[in-house]
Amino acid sequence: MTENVKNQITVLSGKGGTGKTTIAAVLAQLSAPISLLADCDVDAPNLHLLMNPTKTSEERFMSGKLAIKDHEKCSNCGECFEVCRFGAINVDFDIKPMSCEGCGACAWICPTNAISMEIQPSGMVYEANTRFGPMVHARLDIGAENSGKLVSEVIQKSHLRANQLNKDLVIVDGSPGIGCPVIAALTNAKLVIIVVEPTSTAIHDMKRTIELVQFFKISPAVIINKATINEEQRANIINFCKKGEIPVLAELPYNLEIYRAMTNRKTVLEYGIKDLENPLSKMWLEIKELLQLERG
C-alpha cells in the first residue's frame, strides 16, 4: 500500500462564507511546485470554479444501498410497507428510490425474498490539472448520501497521486461545519487551518471546530478573514487563540476586490490585491516553518 504524503493541510471553517476556499486557492498558488490540491467539499464543491481544472480522469463512486423489488416474486403481503419507517414504500408496495434510506428492513422481512439491497452509484471522483498543479475533486449526486465516504476516497486518491508525482504537500479544502465530511477531511492532516470572520456566529463555530480538531490530536491554526469589519470580535478571536496557544497565521482586511477576483476566477494574489500580499506571504512562511517544509 502506498504511504501517505508526509504533510497535509486541511482548510476548514465552522460556517460557510468565511473565505475557506479563497485561502485554499492561495495556498495552492504559493505552494505550487510541491503540492497537490484536493477539494473535499463534495456536497457543494466550488473550488473547481476558481481553479478551472482540465480533467484527466473520472471514476464513478459507488456507495450506499437501495432496495430493489422483483415484481415477479412479490406476493403483495404488505409486510415491507408496515416495516418501512421512511415512507419509501407506497400503498401499492412499490419502492420510492428517493425516500429509501437503505436500512434493509424491507429485504430482511420479505417472506418471498422479492427485495434485495443493491449498491448504487452516488457520485463522481475526478483527477485534473490546474495552473497550480494537480487536483483531485469530487461531486456527490443529488439526493445521495455517504459524503464522508466520498471525502475519504478523495483523500486516498490525493495521497496516491501526490506520491506518484513526488509532491511534499496535499492541500485539502474541506466542508464547513463539524459533521462526517469534515471528520473525513481530517484524515492524515498535520495542520488544520480554520478560517474565521469576526462575528459572534463565526466565533462560536470556530470554537466547535477547534474542539473537534484537538479531539483528534491535530494542531489547529487560525486565519481571520474580513478582520477589519468588527474590532471587538477580532480582539475576542485573538484573545481566545492566545489563551489556547493557537497560532493566528494572518489577519486579512475586508476588501471588495476579493469578490471581483473570485468572479474573474483568479486568486486574490493573481488579481493583485496589494493589502493582502504581505499578510499572505507571511502566512505561507509561518506554515512552512510549522510543517518544516524544505521545498516551496
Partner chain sequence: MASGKGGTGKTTIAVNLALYLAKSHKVALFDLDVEEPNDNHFLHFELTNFKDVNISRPLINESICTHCGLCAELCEFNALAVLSTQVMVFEELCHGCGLCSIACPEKAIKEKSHRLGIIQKSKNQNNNLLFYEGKLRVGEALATPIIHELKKIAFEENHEYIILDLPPGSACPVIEALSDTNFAILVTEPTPAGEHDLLIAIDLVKQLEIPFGIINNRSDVGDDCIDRLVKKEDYELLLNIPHENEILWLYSNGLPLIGTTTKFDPMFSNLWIRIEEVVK
Contents of the next structure:
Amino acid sequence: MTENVKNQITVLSGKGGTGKTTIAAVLAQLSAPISLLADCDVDAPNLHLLMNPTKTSEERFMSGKLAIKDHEKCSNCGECFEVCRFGAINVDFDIKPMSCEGCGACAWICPTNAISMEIQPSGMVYEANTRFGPMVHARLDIGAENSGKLVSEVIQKSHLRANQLNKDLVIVDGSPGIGCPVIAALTNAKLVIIVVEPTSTAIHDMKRTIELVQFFKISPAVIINKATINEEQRANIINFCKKGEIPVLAELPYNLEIYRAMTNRKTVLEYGIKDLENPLSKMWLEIKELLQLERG
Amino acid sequence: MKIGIPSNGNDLSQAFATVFGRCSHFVIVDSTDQKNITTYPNEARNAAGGAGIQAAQSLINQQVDVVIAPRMGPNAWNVLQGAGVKIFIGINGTLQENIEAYLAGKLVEMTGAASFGPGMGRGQGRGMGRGGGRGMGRGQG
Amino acid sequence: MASGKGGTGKTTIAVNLALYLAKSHKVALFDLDVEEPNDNHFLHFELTNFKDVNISRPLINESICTHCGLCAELCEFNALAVLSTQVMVFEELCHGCGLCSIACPEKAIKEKSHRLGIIQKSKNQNNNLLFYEGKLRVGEALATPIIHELKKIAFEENHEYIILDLPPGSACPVIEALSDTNFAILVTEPTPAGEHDLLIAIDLVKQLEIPFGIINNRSDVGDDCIDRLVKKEDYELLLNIPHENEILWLYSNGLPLIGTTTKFDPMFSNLWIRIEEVVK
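Please move on to the form predicted in complex with the partner chain, as the form predicted alone is already shown.
Following is the full complex, with the preceding chain placed first.
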C-alpha cells in the first residue's frame, strides 16, 4: 500500500537563503501531531541541523551508471576513446569517473566487452524521529548526479511512512532553483509555499518558481521573509501577488534574533521571537483553511 | 483489449499506484478475460531520468490498448498518445475497482498531461486530495 | 573565485571584488551559475551575444528506420521512444552522447546541432572589467557544457585576474566549475547551516586540491562556530563581514557595494591583501 497522504505542502524559494528551511521547521512545529517532515534539499540538506533527528533506519541510494573497465579484457584498441564525447577516457584508455556521463557508448563499442555499465551508490536516505514527529531526509554524495530521483525517493518514502503513522500532512522542504529536484519535490503537492525576501534577485527567482508551480496546476502561496528590509521591493511583491491572485500568507519582519534561534538549533517560535509569533500563527490558520484540514 | 495499470504489487487486490513512471509493477489485464493477467516489474523506476518514457515504452511493447493512470508527465503521455493508446484517469482504490470502473464507462479520459488534477483554489472542497503522483517522466538526469 | 551555500553572499563578494580589483587591474568576471545568473543584477552591464553553446541531438530518418527499437533500448537517458510507426525524441533528456546514431543498424539516425544556452559578454570595452555570463535556456537541464565552455574562454583569453562566481551545492556543475582554479573563496555565515555547508565545500576543494580561504558573512549575527572551526583546523579566514543594514539595503535594490559608495572600499582592499598573502 502506498496510498498518498491527503495533503502535502512543498516549501520552495527559487533563490537560496531566503528562509525556506526556517519556515518548513515552523510548519512542522505548528502541525506537529498530524504531520511528517521531508527534507528534499538533498544537495545541501539543512533541516536536520534544526530538527536534531534520531535515526530509525537508513538505506543506500543507488542511481546513475558509470563505465567500469576490466583491464584483463582490454585490447587497447582505443575505440572507447574515439567514441566518448565527454572526455571521460584518457589517452591510456582509463575511465575518469568524474567526467563519465554514463551514456554507455564505450561499453557498446568495445569489441572485447571489457567495459560494463554499473549502477552506483550516490547517497543515503534516512527515516528518523524528531521532537515534532517523524522525518524523512537524504544526502546526495559529493559530485553525484540524479538528485531528482533521490527527491522522488524521499517523497515516496514520506507518504508511505505518513500513511502508516496515520498523518494527514507531509511538509516538504524543497531545494533552490527550478530544475529537476524542484520539479520532483512538487510531486503530490497540494499547496506550494514560496518564501521570498524583498530583494530584486529573490523576486526575480520567485516569479520563475511561480511559473513552474502553475505549469503543474498547483496553487502557489507566498511568504515574505525579512519584509522590512526594503519597502519598495516589498510593495512589488504584494502587487505581483495581488495581480496573480496569489495569497500572501505572512509577512515576517527582519529580526536578527532569527540567527540566534538558528545557532541554538531552535525554531523561531521555540526561541520566542515575539515579532514573528502573530504573523506565523495567522499563517497557520490560513494554511489550515486552504487545505481544509480536519485536525491540527 | 489489453489494459495496463501501474501497481505496487502483482495482483488485482493491490492499491492503484499513485505514480506512473516509478511504480513498482505494471499489471496488464485482458478485458475479455479478466483472469488473464500479466504482471512485470517496472524497470523504469530506477531510471535516472525519463522514467515515464521508459515505462510508457514498456507498455507499448506489451501492446496495451488502454492505460489507467493517476496522472502522467507530458513525455509519457506523448509516447502513449503517439502509439494510439487511450489513457484514463484512475480512481483511488484497488486495481480491480479501477478495471470495473473503466469497463462501466465511469473513468474520464485524460486529455492532457499534468493538465488536470487537484487544482486547489481557495475554499475548494475536500475530497480533492489523493490526486496522486505525477509521473516522474520529465526527470532530467 | 567564490563559492558557498545559497544566499550567503557569493554573488556579492564576487561582483564587488571584481569591481574593486578593476580599479587598478584587468579583471574578468564569469558568472557560472548558469541556471540563475545574478551577477548582472548588480553590474547592470549591457551584454552582447558572444557565442552559442550547442550539443548534438538525434535526427531520425523515418524513411529508412525499421522501428526495431534498438536505439531506445540502448539510450541510458530514455530520450527515445520507438512506436510502430515513428520514433519520438525527447530532446531535453538527450545528453548528446551519439550512441543511438552509431548503433543504428540502418544508419537512420543523423545528428543535428542544438542550442543549449548562450554565453554573453559585456559591451564596455574601455572598462578594466570584462564580464561573461552563461545562460541555460529555460527547460534545458544540462548546465555542465555551458560551464565548461565559459571556463575554456576564461583560460584561453589572457586575463590578469579571473573571478568565477559558482553555482551553489556540491553536484557536478560545481566540480566542473572548480576544477583548475588556483584559489577558492568559500563564503559562509556563522549558523549551523552555514558551518555544515562550509564543511562540505571544504571537503570538495580538498579533494580537488585547491587552496582556499573563508569569508564569514554576517559574522556577528550567529555564534562563534566559524571562528572555532578556523582556529581548530588552522584554516585561513580572509574576512569577517559584520551585519549591516546598508549592505542589505543596497543588495535588495540591486546595487553594488563598490561604486555606489566608497564606504566598503577598505573592506575589499583588506580582502585582497589577505588573498595575496595566503596565495603566496
